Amino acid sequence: MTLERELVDIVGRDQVLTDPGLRAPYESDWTRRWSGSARAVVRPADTGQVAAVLRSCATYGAPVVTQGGNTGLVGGSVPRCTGQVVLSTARLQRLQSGDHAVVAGAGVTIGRLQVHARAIGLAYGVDLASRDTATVGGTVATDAGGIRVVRYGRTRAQVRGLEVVLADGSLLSDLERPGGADAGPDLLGLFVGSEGAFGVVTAARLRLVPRPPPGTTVLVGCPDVDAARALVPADGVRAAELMTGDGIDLVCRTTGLRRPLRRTWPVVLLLETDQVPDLPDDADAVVDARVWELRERHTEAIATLGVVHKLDVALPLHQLATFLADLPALVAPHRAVLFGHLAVGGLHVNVVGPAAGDETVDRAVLERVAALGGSIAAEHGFGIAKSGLMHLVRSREEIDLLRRVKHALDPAGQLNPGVLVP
């Protein structure tokens, strides 16, 4: 008996992919920077099959990389070395609602979850441009924030319960536990943001929020980031997205979208608010919900420039201007295109030019972010790309504790080796 034969017995022949052509979509991420060759791709249909797959892989000593929508940007969702099995959660599609919450399988996309919530007059607080691909399991594993983070918080704030399979196939679940019935530490909370290194999230109970009435969306040009910050109101903000004039020019040039503002500005603010925001009388602004397309097509436009080093970071708001002033020198002679979540200091820094394996610019940017008191893993986690730099933002004691937690939950190092834990 071989591992592949056991996996076929568990999930069925059509759900174990060993042919290189069939494996290929699971072996590279969006950036084209991270890729590897999997021993097999296995697609379990339910939690019981996930547990059986993990037990079988443990028996044969095969490391497991869990993959949702494969929209990660730091190498954490694709195989890195020979012999790794990709466990796809795509078929974990349960979806049931009740009492302002929903139980969603790890493979449910954020877009499908949003449609489900709208059908019952509610909304899900996490939203991303990759909503039709990104999955519940992936966003829980990376504690994703997204464009509504200023209003509803990160994924952790939405989680009301989890179902997780550990490396040995044992199951932890509080999906059916009544709210307020917990006592002691939040053990399952360990798995939010754990990037698949502690266990495989198979389902989550997520809060739903009242569906907001129509708001106002405005795009406004600004001379600098501090001027943009000054336009963000104290109350009623649903989204406050930062772009640059260069970025918008790139989007318009590559997608054919119309340039909405009268001139090109260094900084462009996209605001969505409950009420019409106060703007200067002479503001170069457009009030139109369709301007969201400019923001959401940035990744598509940037990808036309070549292989991109995507560095998702967050900075204290008072340090944003300093970082933006420093960035050109940090990436020189290469080009950086950025956008992000202004109200919380989150930035997607996209560096075009360095070779796929050249980490020099990455390190320079991330070291500067850390020196300014920021986070080097703000949106997609540490993955492979940043796990070796965790010391920039975590103490030696914290890293040691992470290692001990990893060893306690996965003593053989079977789950997502090299991710999160240096």
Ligand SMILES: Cc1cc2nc3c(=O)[nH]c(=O)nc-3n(C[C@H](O)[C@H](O)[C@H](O)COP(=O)(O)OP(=O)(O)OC[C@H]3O[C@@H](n4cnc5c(N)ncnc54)[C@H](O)[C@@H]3O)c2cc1C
The other form holds:
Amino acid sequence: MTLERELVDIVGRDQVLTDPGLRAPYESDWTRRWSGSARAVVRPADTGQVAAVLRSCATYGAPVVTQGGNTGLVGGSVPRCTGQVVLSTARLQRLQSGDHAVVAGAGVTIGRLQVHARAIGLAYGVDLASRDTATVGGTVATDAGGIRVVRYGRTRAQVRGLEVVLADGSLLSDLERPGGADAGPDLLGLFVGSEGAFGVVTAARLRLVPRPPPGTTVLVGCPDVDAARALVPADGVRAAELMTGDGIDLVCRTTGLRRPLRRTWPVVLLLETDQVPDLPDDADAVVDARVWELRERHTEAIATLGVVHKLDVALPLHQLATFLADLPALVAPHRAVLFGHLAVGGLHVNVVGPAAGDETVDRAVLERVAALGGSIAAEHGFGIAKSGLMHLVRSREEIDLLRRVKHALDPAGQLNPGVLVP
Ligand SMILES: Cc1cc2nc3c(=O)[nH]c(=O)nc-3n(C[C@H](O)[C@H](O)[C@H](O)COP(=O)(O)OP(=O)(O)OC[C@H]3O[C@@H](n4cnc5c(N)ncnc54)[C@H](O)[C@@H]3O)c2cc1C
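Form predicted in complex with this ligand structure, per the form predicted on its own context:
All chains and molecules follow, beginning with the one already shown.
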């Protein structure tokens, strides 16, 4: 018996991909910075099959990389070393609604979940531009943020229960305890943000929120980031996204969208609010929900410039202006295109120019962020890209504890080697 034969017995011949052409889409990440050759791609249909796949891989000593939508931007969802099996969650598609919550299989996309929630008059609180591909499992595993964090919090705030399979195939679930856990530590909570290194999330119970009535969306040009912050009201904010005039020009050039403002501003704020916000009389502004497309197409537009070093960081709000002033020197002689979630200090710094494997600029930017008291892995996770830099933001004791937790859950280091745990 070989591992491949056992996997075929578990999931069926069509769901074990060993042909290089069929494996290829699972072997490179979204940024094209990380890729590797998989021993096989296996696509289980339910939790029992996931457990059997993990047991077989453990028996044969084959490391496993779990992959959802493969939209993660830190290299965590693709194979990196020889002999790795990619476990795709694409077929874990169950979706059942309960009392202001839904139980969703790991492979359900955020877009499908949102459509489902809308159909029953509710909404899902996490939204991001990758919604049509990013999955429930992937967003739980990365504790994804996105454009509604200011209103509803990150994925962790939506999770009401989880079903997880460990490396040895054992199953943990609190999906049948919708009332919440008893006293004691939130053990299943450990898996939120664990980037596939602790276990495979097979399903989640997620809260749904009341569907908000239509709000107002404004795009407004600002001289600097502090001026943009001053326009964000204290209440009723649904989204406050930061862009730059250069970034908007790039999006318009590459997509054919019309330039929305009279001039190219250093900072452009997209604000969605419950009520029409107060703006200065002479503001260069447009009130139109269609401006969301300018924000959502940034990643696609930046990708046309070549290999992009995506540095997803967050800063204390009062340090944003300092960081933005320092950035050109940190990335010189290269170029950075920025956008982010202003209300929570989240910035996606996209550096274009350095070779894929050259991490000099990444390190300079992340060290500066850490020195300013920020987060170097704000919402995409540490992945492969940043696990080696975790010491910039976590103490030696925390990293040691992380290693011990990993060892307790996955003693052979079978799951996502090199991801999250330095
Ligand atoms: C255009 C674009 C916009 C984006 N915008 C945002 C944004 O605003 N906010 C944000 O937070 N992110 C954003 N992202 C990043 C990405 O979409 C998120 O990180 C998302 O959570 C990844 O989900 P996925 O299903 O694609 O996971 P994958 O990329 O497949 O995996 C990501 C990580 O999670 C692990 N994983 C996946 N599924 C499971 C599972 N079932 N169990 C255990 N581990 C698992 C993987 O092993 C990997 O380490 C964006 C990406 C793109 C391309």
